[in-house]
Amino acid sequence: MAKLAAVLATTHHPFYLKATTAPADQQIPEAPEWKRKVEAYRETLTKAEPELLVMVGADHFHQFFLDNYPQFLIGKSPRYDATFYNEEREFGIPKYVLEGHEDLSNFMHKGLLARGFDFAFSNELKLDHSIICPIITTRPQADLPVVPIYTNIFAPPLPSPKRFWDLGRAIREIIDEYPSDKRIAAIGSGHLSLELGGPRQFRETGPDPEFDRQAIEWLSTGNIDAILANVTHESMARSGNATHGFMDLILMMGIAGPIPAAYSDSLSLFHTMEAYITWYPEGAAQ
């Protein structure tokens, strides 16, 4: 069976190539420090060898727009194109091109049609920032199959807090039940306190530092109970209008299993905090 080696989850920050690639003088003061933080969570992925990634993302109305937008959806592609227009021309990333892994797509949308999780499939998705800012960060070289997820955390009405968890459970389960001797790192991206286009957006800090404390502090010490007594549609909205992102996150806690995180850092970047947990599951490397 399939071996998981490291579940990561993070916050994918568009900027962030362009921010620490840009000449010294033209840098944010943050942008060193941003660097560091960034290449030494990559280390988290790196010692743990995989071979296969499942990526965990959202499209930012790319593709799916309010008339039909999947609630879940897996890409079943033997290769996926990577970065839009708006994506180069606003934040300098790179088009890409990442080889899919077709067998355990298929293996993984059976899986998930007989755990009750009526995926939608994709032969020709296109793949966002949500999916291509945790290559970048995490493993730059682009060198490993991919196999995407995405989930709907922007168009109501969406998937509650516990359906993110349950689905977490049953990619888990599904890994653990592939048949190869892969080792396979599930890495997911989304948000803590976000404001898009609201009077909290330039803010020096997140708009709800409060909540970004506890929402790493719960997912560091793997307190599922906490978040789904505390993280509904309503709250997560008086936190900013795009903090439902935090369900990708909370997803990917349930990959890993409510287990405390082996890494956990985060970085106040003026108007948003970002988060870098990993965990390894049941005796992966450490």
The other form holds:
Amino acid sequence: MAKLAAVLATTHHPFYLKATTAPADQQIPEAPEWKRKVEAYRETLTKAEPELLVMVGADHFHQFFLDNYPQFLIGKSPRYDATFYNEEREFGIPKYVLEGHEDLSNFMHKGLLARGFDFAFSNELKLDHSIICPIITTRPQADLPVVPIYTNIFAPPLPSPKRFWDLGRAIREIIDEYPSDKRIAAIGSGHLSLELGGPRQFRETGPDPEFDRQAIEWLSTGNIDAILANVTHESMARSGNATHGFMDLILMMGIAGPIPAAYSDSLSLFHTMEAYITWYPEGAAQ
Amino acid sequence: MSRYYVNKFLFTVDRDPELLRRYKEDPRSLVTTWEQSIGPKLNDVERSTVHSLTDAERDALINHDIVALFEMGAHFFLSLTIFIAIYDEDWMQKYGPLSFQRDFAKRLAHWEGRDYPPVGE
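Now the other one: the form predicted together with the partner chain, given that the block above is the form predicted on its own.
Below, the chain from earlier opens the complete complex, with every other chain and molecule after it.
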């Protein structure tokens, strides 16, 4: 059976690449520390020696729109183009082509359906920065095949936090059952408190630093009970109108299980707090 | 009211460099063109008869009226992204980094601490 080598839950700050590759005299003061932290985080994936990546993210109205927006969707392509024109324009993120893994995509899709998760699917999915940002930060050589999973954290009504946790648990079971000797890592990106297009955007910190500290503690201690007792769609909206991306971090903890993280780091930046969490569910790479 | 159609405008224009350029340079003309030939499109052949803009929605789009769009429940991500594309570079040169984004927030300050207009059900 496949081995789940590592589970990573990370924020995806689309300006990381731009901020850390600008000429030194034009970089924000936090750039060197940001780069150090990201490279240290990358090492938590590298040392798990993954061969295949299950990637969790959310399309930001790049491929999907309100005429036909899936709650949960899996990519089933042999290959994935990535980065849309308006992301290159705004964030300076380059184009990528990632190899897919049709066998695991199909196995995952059937396994999800069997567990009551009626996923939409796409044979022509183009990936956006929710998946490419963590590739840039954790696997910049972009050399491993991926199985992309998209969630709806963006176009209400949204699935519940509990549903994201349960989905993570189901993905874990399917990875554990996958008949392969491959080492699989699951990498998902989301947000802590975040405001976009509202009165609390682009401040010196994220809109709710207290939630951010609490959320990182919950994730790093595997405390799903506290998350489900405290986090609702309404509570996330009070922390910032785009905070619902936190549910993708809950999903990742669902893949790991209710266990303490092996690695947890954060960085307060303008506009948002970054979080970098890694679990090694079976002690792999420790 | 068609919040959906306002969002469709923002979505289709933001993803197309030529439409975006026209929306920046002559918003009234682009909104007219969009309502006639782009908004109704389902694909290259099919047309929808379902949606239309109200006068208030049309005015908000023509005037790049961030506050009105927020208050009618236009999706925050679409609104932020398209107006960054239109204004950020000019504001950066005049007033420095993030000046447009911070002014955008300031114009919505009266919503802080309140429930925002819903962007979906």
